[in-house]
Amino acid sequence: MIPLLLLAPVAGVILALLSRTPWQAALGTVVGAAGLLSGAVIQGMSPRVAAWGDLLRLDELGSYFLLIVAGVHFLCSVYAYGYFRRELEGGHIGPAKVRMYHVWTNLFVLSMVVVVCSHHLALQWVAVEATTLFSAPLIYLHGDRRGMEAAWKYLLICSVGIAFAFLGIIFLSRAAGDVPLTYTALPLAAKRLDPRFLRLAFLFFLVGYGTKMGLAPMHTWLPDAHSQAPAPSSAMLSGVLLNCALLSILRIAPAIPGAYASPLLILFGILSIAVPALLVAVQRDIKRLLAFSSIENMGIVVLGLGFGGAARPAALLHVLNHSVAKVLLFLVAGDLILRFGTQKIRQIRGILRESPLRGVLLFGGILAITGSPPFGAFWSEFGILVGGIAGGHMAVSLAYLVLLAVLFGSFLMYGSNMVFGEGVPRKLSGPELWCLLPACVLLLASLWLGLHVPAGLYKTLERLSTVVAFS
């Protein structure tokens, strides 16, 4: 099954290269994404398969992350058809660049599939580096100066981060001795590993892959990259790439003593929530605003993992909730930017009056990402708070609650101004099926996760929380 999962994005690359028009390339990506999603669903029913001499292995945790990657990729590929059609009609981009978008996107997805399927940590490191190399051209797709600066910044900072992660692998190898560096062997030999090198390995993993996750203070590449990439690429960067970096940290968690790892995760988690809380109020660009929200939500996940206990399954649930809500917002933001001709928040006004569906989607997405009921993120953020209090982290839990309230107020202000505010009357085009349908699906999914967390998903998250528990 794993080779078939890898074949889907490879087929998308080949079809994009052979295509004569952007529409043929888009069709190839949609077909490949549908194949990947189908394979991920089938694989999710019978986890734990291996391939290529056990270099690749897909367990239940990997299947969970793979389903998110495949689902987001499919919706973004449908959206991209309508998005780039508008871009071409507006003369903002040429057909050759649209074809290259599909080539790089499928390579990007291929590298993420390898990340979630990697059994050996060294192979996973290579795959994470590949995600950087394949996604950087997407940031520079329009070929302007700001895109080039953002792409170089992304490459440089994430390359430094991945170098730290490589040092982590070296320290882990020193700690493990003759134990294979696989995520199944290391937990079994945890008591035999050298604790000094093991702690150094986790610190370098956390800083290295934490840079890729956008954790503060290593987050500086993220607002620039997410604001310059095309909307479907921004959605993929935020909705699934950050998760892949998180998974790389989770793979060594069972071998690390909790007394050492938890305080580090709590520190990076609360810092990653505090930085956006301080900076969101001065943002003027809608995509940079959403990028800071990604930093905040990765901080929430890491904080929940640091709290442990009941907060751990809630943190894993928040991975899904964040992907759903953030991809929704990036897709709606991309559609609005095309229609208003600007990314400046103060120039995007009166959406509800001009286009009620877009207004509902944007405001619903903002409520969802800020953890408002009845959307799914409410339960995951609440579960992390309860877990923190139950674990005796009263001061950090209080700070977490205050910072969430600050962020909620800021996002509500921006959302209200854009959706309900008075602006220059303009004629927005009618509903664009290819752009708005994926956003509608995501809004309903977030609402569904808030009104009814499926029993099967809840049990799965409880099992996964034991898989990623510290030793």
The other form holds:
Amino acid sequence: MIPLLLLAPVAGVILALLSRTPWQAALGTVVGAAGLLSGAVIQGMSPRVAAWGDLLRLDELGSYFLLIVAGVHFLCSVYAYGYFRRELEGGHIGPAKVRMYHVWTNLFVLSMVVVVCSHHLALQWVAVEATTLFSAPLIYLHGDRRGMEAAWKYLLICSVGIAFAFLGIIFLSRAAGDVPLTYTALPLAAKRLDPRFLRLAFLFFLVGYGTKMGLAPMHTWLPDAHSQAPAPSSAMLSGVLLNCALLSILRIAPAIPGAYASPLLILFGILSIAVPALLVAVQRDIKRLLAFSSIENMGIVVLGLGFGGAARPAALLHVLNHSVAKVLLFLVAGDLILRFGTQKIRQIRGILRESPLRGVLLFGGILAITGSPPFGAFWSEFGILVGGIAGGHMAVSLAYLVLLAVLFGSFLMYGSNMVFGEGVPRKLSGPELWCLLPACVLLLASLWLGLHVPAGLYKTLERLSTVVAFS
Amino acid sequence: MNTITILLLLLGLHIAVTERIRPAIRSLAAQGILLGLLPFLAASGPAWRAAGLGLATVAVKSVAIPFILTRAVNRLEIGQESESLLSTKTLILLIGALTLAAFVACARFGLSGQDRLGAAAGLTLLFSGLLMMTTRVKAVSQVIGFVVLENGIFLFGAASGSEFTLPIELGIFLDLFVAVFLMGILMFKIQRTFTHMDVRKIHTLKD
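Please give the corresponding structure for the form predicted in complex with its partner chain, as opposed to the form predicted on its own shown earlier.
Let's see the whole complex now, leading with the same chain.
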């Protein structure tokens, strides 16, 4: 199964390289994405663990993350067709660059598939670094000053971050001795490993991959990079790349003593919620706003993992909920930016009157990302709060609740201004099928996850949460 | 091993302190050759493995990367001077302090003899690379700093005896090469759009 999963994005790259028109390149990506998604679903339903040699192995946890990658990639590839058609019509971009978008996007997805399928932690490191390299050209796709500045920061800061993660791998191999550095062998041998080097390894993993995940205070590159990429790439960066970095931390978790890891995770988690809570109120750019919300949501996930207990399955559920809602918002935002010709929040107004569907999608997305009922994120954020209180972390839980309320207020203010506010009347053309259809699917998915958490999913998450539990 | 480590450390100090870019690139290439010798000195593993790793190190670190950097310096017609936010005196003091800190850290972690020297030198290189990335104003110098940092980690890994399978090691080199290659391309693009390479002036994105 794993060779087939790797083949799908490779096919996408080849089709994009062979294509003569942007339309053909987009079709190639959609075909590759559909292949990847069907492979991921088939593997997800099968109880067997897929393995290919010693280096690649796809267990249930990997399958869960792969399904998110594949689902988001498929929806984004459909969206990208409509998005770039409009950009080409508007003369914002040339056909050659659209083709490059498809080539880099497929390579980017390929590297993420390797991240989730890596059995050996050093191979996983190589793949995470590759995600940075393949996604950097997407950030400066348009070739303007801001894009380049963002890409420069992204390459430099994430490369340093990932270098620290590599130091973590060196410490881990020092601790492991002759135990292979695979996520199946390490937890079994955890008791025999040198605890000092194990702790150092975890610290460097957390700081290194945490940089890639956008955890505060290493988050400085994230708002720039995520706001400068084209909308479908922003959606992929926020919606799935951050998860891949998280998975890399989760893979060594079972070998680390919880008493050491939990306080660190709680610290980084609450800090990553607090920084956006302070900065969101002064944002002027809609995509930067969404990028800050990604930092916050990664903070929520890490906080949940730090709380442990009942918060752990909720944190894993939040990974899915965040991806669904954030991709939805980036896709709608990309469409609105093309319509209004600006990223400035103040100039995007009165959406509901001009285009009710877009208004519903944007407002629904904002409610979904802030964790309001009846959307999915409500349950995961609530589960993390319950887990925190049950675990005796009263003060942090209270701070978490207050910060979420502050963020909810800011987002609601921006959302209602954009959706309901009176603005210069602007004629928005009819719904663009390819752009709005993926967004509708995501809104319904978020609603479905909120109205009824599927029993099968919850059982799976409970099982997975024992896999990522600290020793 | 000890001689190589000390030479690596001295070259690293030269790169960190010098104000001229071309000599810094030459020292970087020399570091690459020295690092390429390390796999041969390690006792474990078959000879072809050491040869493969050594060749890959030299190819990437002392041929490909210096080539990219030299080309960038030539084509971009950037001056010879590599400005720093800190004076040379402050730099030397800071690096001295960092070296001391690295040795103390390695001693506290119970590394002994040869291991300790290699690991401490690796950490020193890592720190001075990081220092270059944060205090140098020219983009080329920041990339040089990044490569020094990578070299430090490489030396640290070699000293603490961590080895992975050959495909993974080659993957690590490939990543490093592509990273520097992309940074090189970005430097050209930044030069074309901003008409200068001073990173201080590139800050349109902020809150």
